[in-house]
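Only one chain is given next, in structure tokens, and it is the form predicted on its own.
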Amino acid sequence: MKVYEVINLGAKELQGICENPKLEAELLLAYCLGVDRTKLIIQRDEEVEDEVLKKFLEVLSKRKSYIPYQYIVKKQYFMGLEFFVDENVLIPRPETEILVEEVLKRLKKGDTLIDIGTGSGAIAVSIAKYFSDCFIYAVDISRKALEVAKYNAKKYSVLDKIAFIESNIFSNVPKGIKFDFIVSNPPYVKKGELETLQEEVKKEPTIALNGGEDGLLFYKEIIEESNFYMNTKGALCFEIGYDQKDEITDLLRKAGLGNVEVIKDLSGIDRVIIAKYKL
């Protein structure tokens, strides 16, 4: 089969799987390829061999059977730098990308951060990439998605600038560690929601998406004890869901924390709070 045979064969099978199914077929087909996608109009009319086409055809088996693409190429693009992922972390979003820039904007040489529920360690990786003068704690409560993050932190070089730590939100973080920033997109979908969500989602981890009866869960930890780790003038910086803002809003006033802001994304969805101190 020619390469174009091969992109309408798979366009077809990924019918009411994807949203752009001939897209889809293409950037799979460069994947098993080895070669940049828009090689293949190059090589459009080139025969295929056996083994590519094998290859292909399991993939997108694959595809069909909803594991998301990401998991097979292994790899997300994300603040504009190429991360590995697998099915240990959860696929870092475009909107994510919002919470890494606001406090990109708000940081000052010498700040200490800390990532909660790094995942892939996007989050972290990224700021400390784009931001050289400062420190990052990544936690995790899975060894495995730490592990993940720790490779995307070598392939940027930032090692020495993230210390990896297992932890369930803040159990095993260093006692005495004031943060000027803690920061975090964590599990933020209603458990009796799980059930509704897309078939490609589910594929993800479902300790990176259940954020418990109401969702808030994780929010209400955090903030609880961001008393003991946060710096008087630091900031707390989440991402939340798109209809959280006023119940999270709520919980950060109770606990003492004020002049809330809240960052709407392209779609004019509410996507990132960040709250301070009362001074």
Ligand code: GLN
Given for the second form:
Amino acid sequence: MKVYEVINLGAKELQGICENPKLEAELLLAYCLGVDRTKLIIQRDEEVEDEVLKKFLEVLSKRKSYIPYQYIVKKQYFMGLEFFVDENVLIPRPETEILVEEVLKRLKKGDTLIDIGTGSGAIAVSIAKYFSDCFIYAVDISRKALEVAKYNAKKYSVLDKIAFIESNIFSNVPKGIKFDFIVSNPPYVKKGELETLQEEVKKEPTIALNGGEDGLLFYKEIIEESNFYMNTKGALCFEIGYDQKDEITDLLRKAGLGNVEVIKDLSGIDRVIIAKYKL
Ligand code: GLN
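Write the structure block of the form predicted together with glutamine for the protein whose form predicted on its own appears above.
Below is the entire complex, every chain and molecule, led by the chain shown above.
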């Protein structure tokens, strides 16, 4: 079979599975051939070897069972960097870049940060990469996720700027550290809504999504404990769910935090919330 025929076959198979079957078929075939998509299109009349076709049919069947494209090719771009991802970590979302950008705008030389629930390390690694003089504690309850995060930190030569700790929120974080920034994209989906998520999202780790009955479980815990861990001039920076602004603002105010700023994403949805102590 020729390249274009394989693409057409793939596109047909992916009909109804994803939004852009032709594009995904091209990307998956390019992945199997170890070339980029442009090169693939130039080679459209060339024969596809049996070995490659076999591999393509395998990945196609994975994709048909709703395994996210990113888990198949083991990568996702975030902040212009290419992150390794696998089933142990949430796939970094473009919206989360807003959280990183807002933190980068506010960072000062010598600041110490914590990224709670680091997952693939997308937040911690990109901050370490784009801001030279800072130190980050990246924590996650999942040891396997931390392995992925470390791999990404090594890839971008920021291992010496990040301490990785297996920890349930602050449980294993050394006492006495006062952070300038507490940053988190915690699990925030309501338990009852997990079943309604897109099939692909259901393939992501539930512990990275499940925010308890009201979706606020982790915000509550982090806000409560931030009293012990945040510098008086520090900032708490969260990614939030589309309908959580008011409830989280309330939680922040009750904990003595004020100066609440909310930043919307490109679709106009409240996406990031930043709070500081009222001084
Ligand atoms: N943004 C994720 C979603 O697509 C949720 C991520 C999270 O819970 N932090 O549902």
